[in-house]
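Next up is one chain by itself, shown in structure tokens, the form predicted alone.
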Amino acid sequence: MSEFVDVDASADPLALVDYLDRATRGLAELQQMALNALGVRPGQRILDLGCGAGHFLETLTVLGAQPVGVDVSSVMTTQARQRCGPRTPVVRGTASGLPFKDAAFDGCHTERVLQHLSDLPAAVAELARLTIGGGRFASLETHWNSFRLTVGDPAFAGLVAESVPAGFRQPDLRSNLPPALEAAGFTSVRMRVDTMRSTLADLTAVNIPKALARIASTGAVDKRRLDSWWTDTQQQDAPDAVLLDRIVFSADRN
């Protein structure tokens, strides 16, 4: 599983914070789509579930909203408090049991969080509970089942592309999130799909070695051949070596 499932138990939590800092710089356009979908207005209370290091909370504050951040990680909540200051509440909590009363928020937001959850319907139901009637939901997520490589030996590239999604609990949110939202009471579910083109160095140094280890553990391919493929493939790195869909989901609370 991804180290973001349990940041505090990871080998280097601050390296994950640094990753979020770098990744956020490349998400500005998609984050703006999420903001537009939320229809943020001054004074609105917006929940940011899985707030991480507080980047989106900071944006919401600049827009005059009254955001509240929740994250399961003590490292991330500390970082978010330092980034946003004492006027922005940031608490620890889990997606399936949030410490707020019903209809406490005008809107709820997540970013690259739902892909890590084991119980997607429970988390979505909790977000529906917290959103007022007429409120909105927006989420920027990665559709890991779309992962593909354009470099390296195609046979090995295909094996890796099939294995990478196994590192995430929710690799197929494009199929699974819309019905979960509708079952929880959200309506008018919408999706905006963006295909990211990335170098191996920018995106997959963390994911591909784990995928290779999973393939090797099956015994289908010798580990030395896989390691050799990875070494050769990194030398072929290109701006579009990786193709991966990112989706902005949005919905209304009835």
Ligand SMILES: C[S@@+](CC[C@H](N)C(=O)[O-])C[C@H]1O[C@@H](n2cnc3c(N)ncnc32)[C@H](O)[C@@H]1O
Contents of the next structure:
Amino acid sequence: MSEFVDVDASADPLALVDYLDRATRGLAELQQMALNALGVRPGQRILDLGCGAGHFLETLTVLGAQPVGVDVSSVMTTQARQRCGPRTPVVRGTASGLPFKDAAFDGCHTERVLQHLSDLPAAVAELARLTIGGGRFASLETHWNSFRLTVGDPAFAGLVAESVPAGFRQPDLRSNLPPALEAAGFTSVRMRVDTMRSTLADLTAVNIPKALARIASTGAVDKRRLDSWWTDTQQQDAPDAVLLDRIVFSADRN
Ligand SMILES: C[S@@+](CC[C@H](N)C(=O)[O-])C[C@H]1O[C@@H](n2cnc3c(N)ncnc32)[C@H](O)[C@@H]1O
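How about the form predicted together with the ligand, since we already have the form predicted alone?
So here's everything in the complex, that chain up top.
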């Protein structure tokens, strides 16, 4: 599973913070779509669930909103407090049981969080409970089932593309998030899909060696052949070696 499921148990949690620092730079356009979908105005109370090191909280603060961050990780909540200062509350908590009263927020947001949750409907129900009638939901997430490799022997590339999504608890948010939102009481669910093109070297979030280990553990292909494929494939790295959909979801609260 991704190390973001339990950052505090990672061998090097600060490396995960560094990763978030780097990754956020390439997401500005999609983050702006999420901000537009939230319709952020000064004074609005916005919950950022899974706030990580506080990058989006900082943006919301600059826009004059009153954001609140929640994250399950002690390391991440400490980082977010350091980034955003004492006027932005950052609380440690988990997505399936959030420590706020009903309708406490004008909008709720997540970025690259829902993919890590074991119980998606429970988390979405919590976000619906916390959003006022007429409030908004926006989320920037990765649709891991769309993962494709365009380089390397296609037979192996296909096996890897099937295995990578298994490293995430919610690899199919494109199919599963809209019905979960509607079941929880959100309406007008919208999706904006953006296909990212990336080199293998840039896509550090995808641990292809872990995917290869999963394939080898099935006994379908010899580990040495997979390792040799990976060595060859990295030598063919290209700007569009990886294709992966990111989706901005948005919805209104009834
Ligand atoms: C990939 S990071 C994204 C952080 C931040 N949203 C960003 O975009 O920079 C995923 C975050 O979700 C948090 N997280 C994972 N499972 C969670 C849960 N069950 N409840 C709350 N936060 C969770 C992790 O601790 C981590 O900070």
